[in-house]
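Take a look at this single chain in structure tokens; it is the form predicted on its own.
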Amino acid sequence: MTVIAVILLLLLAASGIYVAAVLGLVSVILGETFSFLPLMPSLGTVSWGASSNFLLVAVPLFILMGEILLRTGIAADMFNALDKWVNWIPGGLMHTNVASTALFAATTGSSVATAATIGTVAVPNIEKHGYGPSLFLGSLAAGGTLGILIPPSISIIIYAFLTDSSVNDLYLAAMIPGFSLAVMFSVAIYIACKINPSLSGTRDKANWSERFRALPHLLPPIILFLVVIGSIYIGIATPTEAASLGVVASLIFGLSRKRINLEVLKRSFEGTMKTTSMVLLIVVVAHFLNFVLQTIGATQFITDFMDNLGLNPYVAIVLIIAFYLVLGMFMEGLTLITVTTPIVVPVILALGFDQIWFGIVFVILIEASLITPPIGINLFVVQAVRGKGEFRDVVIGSLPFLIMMIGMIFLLLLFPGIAMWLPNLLN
């Protein structure tokens, strides 16, 4: 059952149709193959349990923010900011780009969002300046991962709602991997412009007084976080609620620089509802894939199977982390999040591992999964902002990043107070 599972679900992705009829098709074949009950009629019941959580509501209002966000130029006033203040260092908008790409995830929560945001603003600095394309476009498909890790996050909100977790909990965890990611980032564009220097590009120089200046367009990202994330962690609002909130003050800050139209709105809106309509539905096919594998016993046979193999915790894991990264490249991250956590969770449970730090761990696996090809959705979003050139310049260039995730995944296996310290000194 299992082995079938898995090829139906590869043979279908690689066969272009959309995520959502794949993870439908598999629940049917499964259920109508296996099963001794008919599932089918439980179809109603999974979907809308799925679909009727609060918590999915801050989805939408999270993508309303970034909307609103970007299609008031706030963004873009954010780079530009940034850049006066970062791009002395070897290696210049590079920097501004991972700079960027943190702070405005931790506005958005979606990393496609961010990727083609910041993609937007910096990719004609690519040949104004004489930059490196790869290293360029690589910080920038990377930097876009950091969006689905830093909270608040969309992707952490939707392994919280599969694994019954606490949003608060995992926004804990997520601060220090997160921003300690982006910082890493940065060393490795150091590192690697300072052993190609050509790579570095020529830097416009920014006085104090033009840095003391647009230091007045760093307010909106920032006030943001610490109204979404402090509201939730001084007790006055839910995750939902947060959001809320956020999306309330984006709109004060667009009503402000006097930004906010009825054009703006209906963009924003539109581009709310197209993505938030195909997450919610993935995610509620899923849940009802998800329902088959555990009627089927599938779930559990995976673990007993690995509990049987007798392995070291330690060793187990690193297996998991290698199936990860290899099935990471096949399918898009959404699609791992939910048809893999409820099937994984448990074996990890089993294992003695902690829930909320796998929590983090598994994002960033999934963080990797948006820069490595082929289905890497992150590759192929800046490539689209770029318009032209090989696609394999951010292919490459996107490499020295993925390193650097390993590498924190690593660190937190070694250590895994980097993710439980604020959890556990909170609660």
Partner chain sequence: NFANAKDLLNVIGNVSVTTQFKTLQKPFWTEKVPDASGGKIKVNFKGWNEMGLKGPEGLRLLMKGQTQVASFQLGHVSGEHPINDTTDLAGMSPTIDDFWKVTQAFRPTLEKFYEDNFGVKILTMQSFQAQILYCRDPLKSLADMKGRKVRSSGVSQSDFLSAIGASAIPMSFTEVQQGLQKGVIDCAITGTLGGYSAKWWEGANYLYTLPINFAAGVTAVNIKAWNSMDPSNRKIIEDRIKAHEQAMWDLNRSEGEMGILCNTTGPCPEGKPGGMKRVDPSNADMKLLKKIMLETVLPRWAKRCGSECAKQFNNTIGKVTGLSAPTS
Second form
Amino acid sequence: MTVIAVILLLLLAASGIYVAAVLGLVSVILGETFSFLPLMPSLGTVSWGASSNFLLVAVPLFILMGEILLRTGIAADMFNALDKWVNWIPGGLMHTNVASTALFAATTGSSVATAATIGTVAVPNIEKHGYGPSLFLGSLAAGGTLGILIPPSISIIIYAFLTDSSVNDLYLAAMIPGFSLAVMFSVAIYIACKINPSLSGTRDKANWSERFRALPHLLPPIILFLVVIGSIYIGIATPTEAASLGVVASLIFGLSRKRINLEVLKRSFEGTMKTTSMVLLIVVVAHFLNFVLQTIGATQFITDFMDNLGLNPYVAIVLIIAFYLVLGMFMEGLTLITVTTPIVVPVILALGFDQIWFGIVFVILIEASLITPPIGINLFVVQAVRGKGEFRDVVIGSLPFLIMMIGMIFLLLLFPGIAMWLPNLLN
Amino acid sequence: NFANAKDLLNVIGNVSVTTQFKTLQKPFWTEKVPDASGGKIKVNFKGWNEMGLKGPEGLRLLMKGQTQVASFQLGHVSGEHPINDTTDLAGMSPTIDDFWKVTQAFRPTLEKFYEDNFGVKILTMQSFQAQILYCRDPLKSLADMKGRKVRSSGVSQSDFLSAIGASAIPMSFTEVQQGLQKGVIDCAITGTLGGYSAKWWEGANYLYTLPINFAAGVTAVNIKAWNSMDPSNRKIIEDRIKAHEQAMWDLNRSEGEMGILCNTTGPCPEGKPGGMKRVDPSNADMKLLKKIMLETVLPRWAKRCGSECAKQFNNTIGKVTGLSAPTS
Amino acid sequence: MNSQNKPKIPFEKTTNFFAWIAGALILFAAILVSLDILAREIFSDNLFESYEISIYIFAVTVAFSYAYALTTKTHIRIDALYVHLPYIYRVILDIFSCAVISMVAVGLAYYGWLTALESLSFPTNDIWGARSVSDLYVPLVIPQAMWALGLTWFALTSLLFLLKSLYFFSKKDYKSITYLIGIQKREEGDELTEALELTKNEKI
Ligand code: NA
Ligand code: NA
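Any chance you could show the form predicted together with the partner chain after that form predicted on its own?
Time for the whole complex; same chain goes first.
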């Protein structure tokens, strides 16, 4: 029955039916068919529970923060400043792309926002400085995915919500893999440009005085990171409270630059509510689906099934990772998290893996899904920002970064400490 | 294989990290009952946190018949009706034996209320160990609690905290450990062993063993579902539920002092001792707790619950404790 | 299809207006929570009960914004199969899609109201019924009814989209259906176009 449900779900979803509607439909069908109780009447109680959750309040807060940074030009200033510092490395601006996506990622929780924001500022440089477009675009698409790995992260919050894990532990666990992955992206660029120098464009080497004059523009993102993440770990705020502080801080930055006006606010509000309601409709309905799956015993069934297979845990997890890489080609990241978490995480726990550790592996798998064709949101975003040329440029250019992501996943398998060292140290 | 629908039960258990869930509830519903029925009763069993619920939903799901059986903490539904707070008012029961007496005295009233108003039959009334304070900073007495931020889980606990000048912070159970560690809150209240299992001792250094209340809870069944069950199956549950209930009380009794030892110096059968400093309440504080209960907690509860409720309190709990709730 | 005969998007102005209010309330919640953190550090006290208030603001504003994500085509749809289908099938899928999301919206609204009424009719001693377990002791029917109202707005909007599309289908005006509910974004108001506009003049 689970197989039928999953196939039905994928088929409907791929036909362009609203993902939230598909989840709703599948919940109702499963609930009415496989449960001897009609589960619909609990829709209100269960979805009020999900809709009135303090942890999820962080979602609109992070989106609002990103909107303000984008619309007040703070993000663009940051890009230009970083450029002065990393431009000299072979690969030039592409390192700027990775560094600014990483830094922007450290202030916002969304991959799409990160790719769109940095992409918008960076793309005009392709022609201006004669870069080979594909690797350049790939660095933006892949760099953008850091938005959900380097804390704060909306994906991590949703994972924590669905699995009842600690956001603080997940943030700590994501820290080293997140920044390491950024470095690995830069290494990929360096190697690619050493092999094929035509990928790199002209590099204007900035002098030291320019560099130091650019420094103040790096302050807002660094301060925001300290406010949003620091406030959690020095112990004055929970993740949602920290997001509130981040919103207020970015508002203050905007005001101090005299770039906040009614128009900027209106547009930020629109963008925030658009994305938030899109995310939340899926999360609320997926939460109800989770309730239905638990009530009809489907989750137990799958866990028992996996248990009975008696696979070696490492074989099993490699299979699960491969399954996600394939599924991730066709599914969009948020859908992937919400639909599969309730089913897969109990299996992972039964196999003896840690749910914080898997959260990090999972988020990297989601990152991979964002840059694998045919459905890769960040590929679309970067292509849309570029506005011309062939889509396959972006796809091919993202490949080296995809390899790095898979490499990081295997590093995490071999050395779980990469993720678990920080949370263990601080607990 | 679901041919006889009467025999399939959805059971929502307590929060799944507790020893009560692991050593009693889970074996009872997933092994004892199905085995005794020779497989005629099939049970689908999950803790409420595993269903993605926040805690208070259990009652409503039972009322609508969305699950046949559910366990939930009465404090979590004290907003649904103040009568849920009655047996477990902060400061009312100094020991678990006092709490047991109070529970037995009020049980018929609560059972009738649940049947008449919610269509729900109470199967067991249980609790956890004594609910005590886990604090980051030193404290010698309740007077030191003034100005501290404390995580509470129920209306009557909040009333108690406001009376000692502390501020009550609502926070989900899973957030507390980090909250204590990082100082988002100064103290938190939970059971003696529950706090050990959730590793609160990693963030808190002082354990104040004043028993505030007991996290009273019930396991209940939707009456329609109950009556439509096969009578022989119903009897299987009826015959075993009393012993199950007794086992939960025995577990709490044995875990009360053990939890305190686990959090502090040991010995601890559950793992390594937490190393917290144990602070036992003075007689003065025991008296202060009683005074706050009489002057703040009980009157506020009576006002919320109404005069009928207060009269019932006086006729039942009043008889065994000598307490009297204002009826106007 | 020229710009004169583009169909009117149902409730476009109102949903947009709701989104502004919703965003402003989220900003308000952020400020309230921040002030509470400050108050906690300075006076060891929660001044504004921001924890609970921000939850209600969140639940209600998001419910009122579901319709906005619909009118702006933000709700996620995956086009892996969809794009390979002949046009008429895509139009039919668009209408089917709209029907299913309307069903979900109506379901959420209906059971949302039931939950609110259930809270109100809990047999407590005052007229307000069930309350939150907190210092605020808020009658739950208040935030829940506002939440249900937002869900109802979503249901109404999606039903209007559905009715309009069915009307255009009967007139064989498929272009209008694509414009209203097709996967393709409408040109104006597109986030990326806007982002490009915003930074067009930035010097790099
Ligand atoms: Na981030
Ligand atoms: Na993909």
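In this text, rigid core is short for the largest set of C-alphas that superpose within 1.5 Å between two forms. Keep in mind the model is a prediction, meaning the values are calculated, not measured. Residue numbers count along the first chain shown, from 1.
Relative to the superposed core, Glu390 undergoes a C-alpha shift smaller than 2 Å between these two forms.
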